[in-house]
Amino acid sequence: MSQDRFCEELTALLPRLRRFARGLTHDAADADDLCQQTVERALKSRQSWQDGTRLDAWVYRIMRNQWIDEVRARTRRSQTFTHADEGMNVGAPGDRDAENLVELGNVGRALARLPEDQREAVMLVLVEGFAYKEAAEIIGVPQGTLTSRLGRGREALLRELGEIA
């Protein structure tokens, strides 16, 4: 695939990616800067990439990685860090549909509260709509596990927003 080419399907896939980081992150300023620097990587490393295998799957499993290194950098800092956009949202315009917004949140609130297994699972194949094979290769596990770990977290979900008791 030419450099062209490489790029365009990269640049396709930031609106699936930026959700992905979203998920992942539960902050916007966080998912833009993981989106970024996972786009970086995918650029500087575009050697390792073989054709003929799935390139959002590889960009994928870059971002998981990434994100995964910043949580242990996170974690060894041990420091308090606010965002300063921590406010982003307060204003927000008036013609949005309220109910929509809430029901949003709560789903956000309740994939924010899986355990970070369940929670890239979930992400994964029902959000970004990957097959349990492919999934599995993003996160690195049997599929079998995958599916456990999807299946508890669906349950999880639905417990949480009461569609099940």
Second form
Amino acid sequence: MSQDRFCEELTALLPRLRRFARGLTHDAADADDLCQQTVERALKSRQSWQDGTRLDAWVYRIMRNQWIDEVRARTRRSQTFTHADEGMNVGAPGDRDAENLVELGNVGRALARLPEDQREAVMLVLVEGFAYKEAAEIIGVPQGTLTSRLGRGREALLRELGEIA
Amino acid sequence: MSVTDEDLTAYADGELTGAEAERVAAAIAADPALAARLDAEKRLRAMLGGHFDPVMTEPVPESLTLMIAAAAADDAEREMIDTPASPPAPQEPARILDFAAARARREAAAKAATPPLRLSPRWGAGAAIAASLVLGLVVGTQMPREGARTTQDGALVATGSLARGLEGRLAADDTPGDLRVLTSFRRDGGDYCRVYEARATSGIACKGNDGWTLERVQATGQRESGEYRQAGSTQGDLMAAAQAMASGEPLDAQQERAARALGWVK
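For comparison with the form predicted alone, provide the form predicted together with its partner chain.
After this comes the whole thing, all chains and molecules, with the earlier chain placed first.
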């Protein structure tokens, strides 16, 4: 088990991690916080990473779980009821959300409107390029669940972006 | 057999192989509606990429790389404490991930992620000159073999005609010869640096206390015998590296002349 290779690979992974974080949080500051927490956690548990397995999938899983925890915590803190179609993406003060949406381009805005579970499926497969099997493992769901979330997510995006009727 | 939406997206996502992939490909070729749907999928990917990929080329916050470097240093230390009986073989020193290495890797990653040549206009000008046909190899001012010497700490320092050329030539000079200076700039800290192209090597040299230290040297692209030579892509790489090193725009002709008058001392 080579620890310094772990650190090297993790460093090389940072640009991609930041991209994934940006997609999950759709907010640059939140994304940087999430990266910080993810790297901290990954370093703390680096002994449990098995050499020879994909480091990226392992770290993405940490990031994804970290973000879900964060979203849940925010939901509890704010006790806000929101529309079901906003999914788990709730809790940020309304005015800040509106600000974020103004800065995002069309595709970013459309993605931000997706429920959390569809958004992460879209990010993992269409942006990060993971195979269905790998993406399902990262999220921790059966492959069929992943493809159904991905299908709904991409269809909503295509419709919103005017690509399909 | 019909092709479902799931088949089509799985095909677009590269999940299908063999006969299944062939079946869907054939159906798409025969059905404009399916082809349009596939195009829409491709556009969606392109839009997502256009939105998120720029994040990949942003500089990574130092706090992240420092955190990893600190952990790597911890590991190295622990390994040394854990294995006092068998010290590591001398030819395999513990690899410690230092900040400079982390930064270099980051820059390399950023470079790999960006198109190879995205020079701003003023940097591009130097590369354009280099990429045009350069007239003539004038014999007589050939660089001696020993164009550089090594200092105690391993740096390469220019000597002889290379040093004289770096000291005296201006990028604006059109004089043909064995040494051309493509551009001059200042890096962080204020040192003057110059991108040069000589007969066999090209590089970036920066003026320090020891003289002109060669920060980067590479073989000059495609040397051709005869009267004309054409610069290879190496010059483009050098200009890109120079742009990354520089703290601002390259010097203009007037600034260069002024810097030469002061002996390139910051």
